[in-house]
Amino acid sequence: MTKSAPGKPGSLSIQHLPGLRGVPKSDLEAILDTAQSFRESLDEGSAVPKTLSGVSVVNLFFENSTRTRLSFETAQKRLGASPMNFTASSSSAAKGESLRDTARNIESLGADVFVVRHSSAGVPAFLASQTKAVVVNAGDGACEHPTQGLLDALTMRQHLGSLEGKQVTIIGDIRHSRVARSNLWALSTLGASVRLWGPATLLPRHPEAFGSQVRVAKSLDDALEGSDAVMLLRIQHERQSSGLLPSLREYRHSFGLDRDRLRLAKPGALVLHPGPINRGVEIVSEIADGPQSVILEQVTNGVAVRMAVLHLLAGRNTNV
């Protein structure tokens, strides 16, 4: 079987990506389907077109992250990019500068792509409006986290081959995740039905607004019941108020995932975590570890799905 060529610079309809609401099936396929072109050379160790050479890349991270930022750093520089950091406590924000100031000064040292990770919804979108560069979200607030929903969707893909027609579940803090909220977007888009399940406080308030294939369960039992895949997610102690939520005890007896549990889910269901874990509370590590778990999968699928955005939207023809 032939390996496919990674999708050309310049063909998604779309000209950042702050999130995945709205984004047409098509451009989700074509990220999906270059993002798993990258992952074979990867896997392979051959080459990948240096299409981000001589493009000037810009992280500018206003909250704190681990995966998502190495994942990008990776990214970059297996396109031939030379990331620059910022960091904002180190920075002229932290001395009062607007973000829209930072923004354009860091723009006129050259930058052609941001890739940003904000506290606050919104922050791509309206940066978005306000420099010529390409942005990219690497999550703001409780909004969306586009990036891991492109890679929840390949990592599922890749084991359950089209996802129209599939059952996925994501049980924990929905309400605050903006995991949740991509994963939704994404996996709706591409044709797959969604049960939601946690506690009623942390579950979205108009679920309806992702569409009539999302629905929120009625028992942890029934949120399990058949599905192909199961999502867990932390519960989000950063973005909520107190009092939404049962003890760590409780949330572990009523909501979180042992072996038990996912017998009621399809034999072979995958097992899913955008991570970080807090094992004993939402999932067991025989679960987390299991034969059945492709948590590691979604973190090496990552880089993969970092290439093909950056690739995609700000790469530059080359024949490296």
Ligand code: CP
Second form
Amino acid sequence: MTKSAPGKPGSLSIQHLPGLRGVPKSDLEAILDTAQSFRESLDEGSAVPKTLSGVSVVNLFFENSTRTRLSFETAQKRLGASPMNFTASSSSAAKGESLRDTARNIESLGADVFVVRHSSAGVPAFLASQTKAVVVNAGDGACEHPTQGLLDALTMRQHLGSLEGKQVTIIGDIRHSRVARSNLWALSTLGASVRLWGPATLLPRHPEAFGSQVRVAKSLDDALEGSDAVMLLRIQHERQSSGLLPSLREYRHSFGLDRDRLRLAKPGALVLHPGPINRGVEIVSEIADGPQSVILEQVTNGVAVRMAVLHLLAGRNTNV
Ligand code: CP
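Having looked at the form predicted on its own, could you now put up the form predicted together with this ligand?
Up next: the whole complex, starting with the chain shown before.
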């Protein structure tokens, strides 16, 4: 089968990517198709169009990251950009410079694209309103992590085909998870059904907001039964008030994924985790490193998805 070409820069209906809420199915599919094309090129070692050549991309990270930051940087370099990296702790933000002033000063240095991670929800949308640069969210508070939602969808699509009618289970700290939110918006738009499970204190207060395909399960068995894919989330201590969990031991006992529990899902069901993993808490190592795990495939797909997003939103048409 011949590989499809990446989509054309400027062909999406959106100009920025603050989140996946409200992004039309046609845009989600265009990003996933382009990401799949880039993934195949990366696997083959074949050339990709250098559509970010001459585009000034700045990675604005106000929060720690391993996977997202390095994969954005890899994606930018693969597309021909020479990214600049901003780290809040070693910048003038640490002297009290406001977010708006920081962004407008960096824009004056010639930035065309901001990739931003911040602990406060809404920062990417705010920057999009304050600068002329294209803004891509790399995670904002407990709000959204759109490129993670896209790389999760790409990984599931590679194994399951169309997500229409597929059953996905998300277990863990859903209330504080931007990854869960972006997944819920994307999976609903792409036609999957989602069951949520975790301690009552860590479940969303209004699951109905994500649409009729999303529901809170009645039990762990109900959450897992017949699932095509099971996604585990870590407990986000950094975004929680204290006292939401009795103990990690109790959490593992009631909610941790092990071999017996995974048997409740469909045979061969995929196991996903956005990382970082707390081994022995939300998932045992035997499953995280086992044959059903696609956790490292998610990481590899992160480069292809971030290439697709940057190429489609900020790329320049090229004949190369
Ligand atoms: N999944 C994810 O966002 O990981 P990092 O925090 O390491 O970027």
